[in-house]
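Take a look at this one chain, the form predicted on its own, written out in structure tokens.
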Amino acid sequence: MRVLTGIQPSGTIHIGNYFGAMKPILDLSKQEESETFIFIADLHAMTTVNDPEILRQATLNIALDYLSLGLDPDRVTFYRQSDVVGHSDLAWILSNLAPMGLLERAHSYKDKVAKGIDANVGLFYYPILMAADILLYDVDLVPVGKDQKQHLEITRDLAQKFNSNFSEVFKLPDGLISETTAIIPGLDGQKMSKSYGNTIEVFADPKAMKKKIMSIQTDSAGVDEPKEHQGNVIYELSKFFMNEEELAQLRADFINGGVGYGDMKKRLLENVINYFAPHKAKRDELAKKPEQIEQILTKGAQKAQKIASHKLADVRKVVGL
């Protein structure tokens, strides 16, 4: 089973990113039957990033994040999107099959424009490049969040139209839709998101981490009063960092009273720091070896290029190029 996912280099990762998108694909990559491709979508990032140094550093940072959080480059084909020739070529070919209305209906485009992001052509064209990213590799499964579900449907539409017009070249990928991301709460109880300013960064230093976690919004229940645990941000986040016995104890503390929110936050803080401590240490070491990161990405790109080149050759042949 070939699995592929891409991640934009768009800043510091937070707990929602990790448990909602990164950990599921890393866990999947450890399964024997899984052949996993993970790429850094630096071409996609250009729709919003115009500074070359920022883009380069963000790309290095996301590579460091994945490698320190458990990506095994011996099991995963890990590469920069821009290092593989063929993504943009296939996107152009697919664009000639894409009705304007199909892209105009894309929720992601409409939402970003509504938020004030400049409506450049790259942003409009984004779903076609995403389709090329996927179709180049004969992918079976694409893990995507709810916000990308429509883009995957566009990918399947374009593949079907191409196969119908020319030849059965493309495999139609299935989506693995993550329901987890939507239920990871931020500091204010909304979905954890950079756009809401309610995130807890995975690799924040302990002082910054403490400031964030101690600022979690709670109700006014006193120390001795029973408290509602369902939907409480402290409790919902603790589910990701506690074993069953620890979580049962926390639940009892909520129900019985006698423990204040301040102490619960301190317990959560300790668990979060301990969980990510070994990953942070690994990241600090890897950051001293940028040439090693470059070697890993280059090796991954070489492997991806072989597959992409064969697929693109098939496409060029059937369309008459």
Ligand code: TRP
Second form
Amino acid sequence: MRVLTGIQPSGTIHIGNYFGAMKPILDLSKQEESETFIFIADLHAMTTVNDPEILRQATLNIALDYLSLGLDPDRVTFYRQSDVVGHSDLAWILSNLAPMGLLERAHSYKDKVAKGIDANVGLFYYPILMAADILLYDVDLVPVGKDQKQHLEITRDLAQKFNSNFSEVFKLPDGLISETTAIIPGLDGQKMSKSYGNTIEVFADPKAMKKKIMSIQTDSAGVDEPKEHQGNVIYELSKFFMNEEELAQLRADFINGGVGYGDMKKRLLENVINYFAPHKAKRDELAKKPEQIEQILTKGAQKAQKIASHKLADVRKVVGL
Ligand code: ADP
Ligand code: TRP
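Given the form predicted on its own above, produce the structure of the same protein in the form predicted together with ligand TRP.
Full assembly next; the chain just shown is listed first.
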């Protein structure tokens, strides 16, 4: 089963990104039967970033993040979108099958326009490029967040239209929508998100991590009082970092009273630091060897290119190029 997903390089990753998006795809890539493709969507990022240094740095950072969090480049074809020739070519070909109305209804575009962001043509065209990213590789499954569901529908639409207009060239992909993935709460109890300023960064240094975790918002229950654990941010976050035994103890401390939130936060802090420590060490090591990252991405692009070139040749033939 071929699984593919693209990631936008969009700044420093937080634990919501990790448990909500990165870990599920990394777990999937470890399954025997899956052949996984993960690419860094740097062409897509150009719709919002126009500083070359920022784009280059963000691309390198997200590569470092994935590689240090467990992406195994021997199992996963890991590449930069812009290194493979054919994504933009196929997008152009598909664009001639896409009605304006289909794209005008795309949330990614509509939402930004509604917020008063001056949309460029790239942003409007974005779903077509995403369709090309997928259709070039005969993909079975595309794991994405809920916000990308409509883009997958557009992808299937375009594939169907192409197949019936020209010839059965494209496989129709299914989405694996992470609706069931728990929403990781942020420091204030809302969904953790960069846009709410309530994040805990995965690779924060211990001092910064402490500052964040100690600032988790709680009610004013005193040390001795029994406390409600369900929905409490300390408890909800601890679920991701503690083993059964530690979690049962924490629950008991909530229910019985006698332990203050400060102590509970300290325990959570220790667990979070321990959880990410080996990954952080690996990241620091890898960051010293950018040429090694470059090698991995180049090798990934070569593997991807073989498949993409075959598909593009088929496409060109059937459309008359
Ligand atoms: P942000 O909201 O911080 O801007 P993004 O929109 O860049 O994060 O999210 C990247 C990926 O991480 C998406 O697939 C999204 O579903 C996932 N994700 C982000 N925040 C959370 C969260 N709090 N809980 C679960 N998944 C999340
Ligand atoms: N649009 C996706 C996002 O913002 C990233 C992406 C680009 C992608 N091309 C893709 C995801 C192809 C899956 C498949 O998250």
